[in-house]
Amino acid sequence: MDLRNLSVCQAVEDIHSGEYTAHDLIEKTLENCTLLNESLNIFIHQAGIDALEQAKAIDLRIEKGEKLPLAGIPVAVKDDICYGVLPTTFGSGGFSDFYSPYTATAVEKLMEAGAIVVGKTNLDNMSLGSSTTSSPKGATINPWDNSRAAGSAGAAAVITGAAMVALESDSGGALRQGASSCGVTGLRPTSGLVSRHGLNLHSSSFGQVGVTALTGKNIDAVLQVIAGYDQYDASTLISKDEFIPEIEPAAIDNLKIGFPQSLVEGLEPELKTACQETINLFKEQGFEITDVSLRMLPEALRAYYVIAQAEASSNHARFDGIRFGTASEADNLEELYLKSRSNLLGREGRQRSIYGTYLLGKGNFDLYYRQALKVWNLVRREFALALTGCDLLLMPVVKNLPPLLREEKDLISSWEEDIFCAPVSLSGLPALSFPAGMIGELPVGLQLVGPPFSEKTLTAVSDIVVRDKQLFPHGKA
């Protein structure tokens, strides 16, 4: 049983079906998590014992009669999303025996669904990072290149057969980039879509609870299901089914894609080509090719960082050691703070609360934040414009190859890294990364922006794509 090669809905079939039970299924995914753990540090925690328990009682539903939409389907999920069985660590040292008394939104929804988590994911710590390097149980290993950061160990799980989904979250690009490093397909849904509730963020107007499988057609299975409205999410919608209607194949046809020329001039000729490829295959489809402008995006980039660095800096404030996370010896008040913060905080975190509270200072407030917020505004602007010249717009993911594990990049360098996908974030907009080609042995992506709640176009769109490029590394799995 090759999870790699098995879709959600087909998986779904045959247990309802009497193929094969949960219990194989989750089964067979436990020993994949074990043996790629191992050697790529996907999981921090694993389920074991309690995925085994799960998979039993989804078999009895299904002999019930219950018709589950998720049944069995082996879910990971990032290790900043609260879930009450397992520890949720955050990627600090300081939580590492930390269990929420509650259960993200998103989770318990996939749950209800059939769907069982089998290990909470690698990631940066405080989730600060789209590459796992800065994680303290060590950099998730990429499938494809062991001298390389996986950049998203959720995508690394999907791609190797550890899991069919991975549940993570995406503020700057971490999901998308990750997604493409591993060659999977990821999605960033429109800005309220799925609820935030038990997600830790450290930017609250940009992050947001994504799905990563290998196809779109896996991530609509799942969207389905965690979409909607939440009572303790004031941001999320109060319907569904309104925004997210099926598409149909022929919904998809002589679709206008928009493709910024002037972006891909600053890349590596071998992304240049996967761009090349990508629109040349969407022209054998139908699909009319236009150039559109998108200018403003290194404005975007910079805008993002200071309002992200801002609001990081009122979010950590609460990790002391006395609120919330593990407490320091220390002989007086400055001391406890000094050490359990740093014990929290990796270097990024640091960092950011230093500089979010810079910017939140006196005389930098109108300065910098307050001018943010208004070049944010007109990102919205921009995307918005260029959206009515076409139905999706078409973009890269990364500028260069997943890091080495052994390199390290000065903090403005690691920035930049987010110019295609953090101007994204700030328009609100949903984005799906896709495998669209090789550098050498490494997958690379691209990404699709579409208006808010054109999820399933952007999926199917996508899956055209997917069905003529989608490989796995050798000797994994």
Contents of the next structure:
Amino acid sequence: MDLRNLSVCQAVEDIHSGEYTAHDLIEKTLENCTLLNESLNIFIHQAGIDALEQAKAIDLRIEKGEKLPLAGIPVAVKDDICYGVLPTTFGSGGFSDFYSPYTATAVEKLMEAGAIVVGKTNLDNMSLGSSTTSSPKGATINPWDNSRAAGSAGAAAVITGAAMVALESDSGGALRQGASSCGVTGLRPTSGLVSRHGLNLHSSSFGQVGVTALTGKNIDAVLQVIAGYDQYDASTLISKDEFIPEIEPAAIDNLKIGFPQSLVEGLEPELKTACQETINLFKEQGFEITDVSLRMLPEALRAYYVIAQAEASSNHARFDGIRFGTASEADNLEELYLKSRSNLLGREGRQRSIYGTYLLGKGNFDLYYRQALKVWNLVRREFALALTGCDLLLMPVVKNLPPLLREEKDLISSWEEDIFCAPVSLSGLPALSFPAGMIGELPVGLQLVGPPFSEKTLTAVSDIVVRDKQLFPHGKA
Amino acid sequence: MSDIEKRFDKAVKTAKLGLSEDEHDRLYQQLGVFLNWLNPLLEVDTAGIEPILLGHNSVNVLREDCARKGVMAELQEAAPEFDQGFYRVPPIIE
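Could the form predicted in complex with the partner chain be shown next, to go alongside the form predicted alone?
After this comes the whole thing, all chains and molecules, with the earlier chain placed first.
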């Protein structure tokens, strides 16, 4: 059984029909996890016996005639999403033995549907980044090119068969960029569609729980389960019953796709080729391609970093060694705060907390923060306007290849990598990164952005390309 | 000490982070680069634009503000006894 050639729907069907058991599938997956973790550093914690016990319980329920929409599906969960059975580290050494007293709603829903968590995946320190290079456990290695970072450990797990699905967070684009770097499909859903209860948010405005899988169809199967209202997250918008796709996959024949041609100037030639090939494929499907204007991306990126840092400075205030996190040894309270917080937050966390506090301070609040909130409004209008002339937008995800393992980028250069993803986060619209081509030995993705709740259209359209490309790092992982 | 430096030191103190001298200097130098990078944001004309405060596009849905017939009349009719705005019920404590 090769998880990379098995769809979620097929596996669920096989388990219900007795082709194999959930236990068989999880046992095989855990073997992959152990083997791959040694070479790629994907997991911070693996579930092991817990996952096998859960698989047995699922098999018993199926024997009794229960139908479970995600029976036995192995899921990897990013380690900034709480799961009570395993430690949740948030990518900080100060939380290495922290067990959350509750499990995130999205994970709970997956488990109720029969899915099984096989491990907690690696992430940047306090989830501040999109490369994993600042993780205290070291970077996750890209399965395609072992000299580079994977970008997202969940994406690395999916492409190598260490999980069929990964639940991940996306604020400025970590999930989408990781999907691009590993050659898988990654969805950032419409803001409010999936509960964020149990996600350690550094940015309350932009953080979302999303899904990574090999295909859009696999994502559909998971989204159907995790979408919907949650009493523990006031920002969830709708009830599950109202999650109805605007356009059924069968009705995508005459789509009009907006492509901001001006954005691709200055990109790597291979990335331009991937854009052109995807456009050609869409044209063959009968889609109309039209040029659209998105002029505010540079300002949107800046607004993102003002707001996200301001929010991080507030959200990270609770990590002080008293309310959360390991307390450092100290002679007095002030020293305890200073030492504990410095240890817990890490380099990027310290910087964001200080800059965020600076931006919210007297004399700076209106100048930077309030201006960023207004620009956010303009960016949202620009995306809405762009979508009045087309059904979906096609955009790049990344500017460059994922970083080399020992590459040190300066602050601004690393932030500018988010130029195509962070502005979409401001729009609040769903965005889906899908594999569209290769740059040398590495895959590269593009993203589709659609109106609110158009997730099923995005996955159906992206699967046209995914089916055509069939990218796998054979023999590399 | 410049205004920026004073505000930076205040932010470090407020954030309650113990920084080494090297890290303090690096972050202060970097702050200048960051603020310069933000200049295009400040140049955007936002006159008349409201700041956004929510991560999603939802709007509050309010019902029409008009008087409606309540259920008081029905309740009064159903009550065993009603006197001067109060429901009279048998005592439960002797």
